[in-house]
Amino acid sequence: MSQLILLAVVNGLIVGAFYALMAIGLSLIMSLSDVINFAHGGFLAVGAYLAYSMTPYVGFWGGLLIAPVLTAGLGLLVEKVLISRVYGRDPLYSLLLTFGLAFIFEDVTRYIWGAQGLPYQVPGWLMSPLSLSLFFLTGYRVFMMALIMVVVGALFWLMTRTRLGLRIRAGTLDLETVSILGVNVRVLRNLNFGIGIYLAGLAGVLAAGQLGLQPTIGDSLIMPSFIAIIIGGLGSLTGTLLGGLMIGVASGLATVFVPSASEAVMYVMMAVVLLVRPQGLLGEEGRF
């Protein structure tokens, strides 16, 4: 029984890390630009399929490095051409726009790569278990967790130690004052959007190696990512990270004790947090 619980916790941490990576990107975009980006899962799928197409030419590691960057470039273009047109309007406009983009991304990936699932090739040595007793803990899973930790750590460094990060953080508090101080808000929003989409693209490549490829690969991750933001608190990257890991572990444990509630448990957690602390665990009052 203890090994079964350990398996559930490990699986929950891995899934929760995906939620957190997606949610942090979503939180960045929502906090600065007030855009509810329902197309985030579509960008994730694009990143995964781009890596799949490049792997025969540049290998697994090349695809892992290049695909998220290309996805971020697509995000910068989409933000400049479409998303920027709804800034300052009712958030419903951005919600409807990105909701439509999500369907467009899904149909485009289905048209180009087909509707059937595709296997994503990961180096064989990464797929081997670390030991016989920990058969469920493969090198790829450890690598994913380590890489996500490094990327999140680098993002926190960017947000706290660089001029761009400080401007983004200031903009989430008072974008008008940041603009008055001479910061180009248009460029700031564009770069911030690109960073958020980069995280989605990276999550897509990593998820493809774990879950396989299908046009709807982002659909199963997008709603839990929003829940992670709500639980952790909008505007708090630390809270978002914590929220993603919490719902991942809770869902994993629920599969052991109450399998039928493995998906419902995250909604129950969200309801409890909203009742006790509406701004989220580490969020600031008034951000919602």
Contents of the next structure:
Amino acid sequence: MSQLILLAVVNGLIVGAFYALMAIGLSLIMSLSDVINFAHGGFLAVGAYLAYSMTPYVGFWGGLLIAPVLTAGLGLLVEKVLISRVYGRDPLYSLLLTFGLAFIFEDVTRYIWGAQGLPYQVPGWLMSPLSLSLFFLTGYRVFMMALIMVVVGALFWLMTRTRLGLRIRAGTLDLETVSILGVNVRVLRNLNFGIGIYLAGLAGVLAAGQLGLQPTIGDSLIMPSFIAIIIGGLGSLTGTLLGGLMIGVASGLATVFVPSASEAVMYVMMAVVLLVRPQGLLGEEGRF
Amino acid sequence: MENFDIRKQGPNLIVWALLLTLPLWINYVSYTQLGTQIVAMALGAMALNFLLGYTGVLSFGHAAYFGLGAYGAGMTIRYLMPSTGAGIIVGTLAGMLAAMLIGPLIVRLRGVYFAMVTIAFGQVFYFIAFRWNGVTGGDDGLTNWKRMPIDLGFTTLHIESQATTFYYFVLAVFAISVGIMAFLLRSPFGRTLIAIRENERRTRFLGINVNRHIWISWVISCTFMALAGSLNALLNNFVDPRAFFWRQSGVFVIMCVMGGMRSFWGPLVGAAIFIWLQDELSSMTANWQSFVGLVFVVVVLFFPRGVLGILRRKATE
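Let's compare: the form predicted on its own is above, so bring in the form predicted in complex with the partner chain.
Let's see the whole complex now, leading with the same chain.
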């Protein structure tokens, strides 16, 4: 039994780390640009499929390194050409725009790579269990968790220790003042969007190794990411990380005990948080 | 009729004339069932616009109430009693009840945050319909039920076999609902909602309980959305979990924007264009979803006021 619970918790942490990776990117974009990026799941799928297509040439590690960067590049372009045009207008328009993009992304990935699921090869030695008693703990899972931890750590360093991060955080609080102080807000929002999409692309490559490739791969991850943001508190990256891991573990445990409630448990947690602390666990009061 | 102003009443007359004569001309461009679908979906879009366009609250989770109406109607007819009227009533009440319960959790939130929370709550119902296989049919949808003839005492409406009769039945429900919404918008309550849209803080300073008004507007909007859902389910004699999916919510929002959110009939125009376009595209190409996405992008970038918004602007120039 304890083995089963341990399995559920480890599974939950891994899925939760995916949610968190996606949610942090969404949250970055949402707090600086007031845009809910519905196309985030689409970008995730693009990252995953790009990695799949380049693996024969550059190998698994090359794909892991290059695909998220290419996805981020696509993100920079989409922001520059389309999304930046609706800044400052009713948030309704940015929602509809990214909504439409989500439709297009899904359909185009299906058109290029097919509607059937594709297998994604992870190096064999990574797939073997680390020990016999902990059979579910494959090297790939440990590696994934470690990599996500490193990336999130690097992001926190970027946000707190570099000039770019400082400006992004300042812009979240008061974009106008940041603009008056001489920061090019257009570039700032563009880079911020790129960072968010990089995280989505990386989540895509990692998820492909774990869940396999499907055009709708982003769909199953985007709703829990919203919940992670709501539970953690919009504007707080630590909160979002915490929210992601929490709902991951909660739904992992629910899978063991009440399988049919594995999704419902996340929404119940969200409802409780909204009732007790509408701004989220680590969110600031009065921002929304 | 003392203040009958043809300029003001003109649009209303055109809309009703077109809707009442629809079965006569629809076969030249399409088929009656599509007309019925347009009227049912237009009711949903107009219900959403009550909140979106007239109260200024950004809901992206209305598919939940659309789906509740649909499943409410279908499950009532299948499990409880084979009556179309009972199905519609139960479906509508189910949507209303859910909206009343969820309302207090969300009325304090605003803007994109409101949108995100409504969309997340909407997904709860999607998963319930998806997981609760034995009752809802799961992913395959709820089947083995169909709309029943309606016995009015002096005559029986054969809505199950006559497409035109069903069209007029849906149109009658649409007319009553739209009439109620128009009446509410013209009342002091409706004017208060518009005041909230225009300047929430000022309205609050006038001593108006803004959150309660938003809650009531939310419940009204979701109730009519559920009614639209039950009509649409009756049209198809079928409902599946996709009725609840967040993409369906987005489709209603784009209908409102495409037709013109600030016009009463805007969502009807938007629904007509969107459904007709989707019907044509899906018969022409397998990649219709890309084109639907493209419609979203083009509307947002180039026609943010919608068809009626543009027409109205031309008229005032």
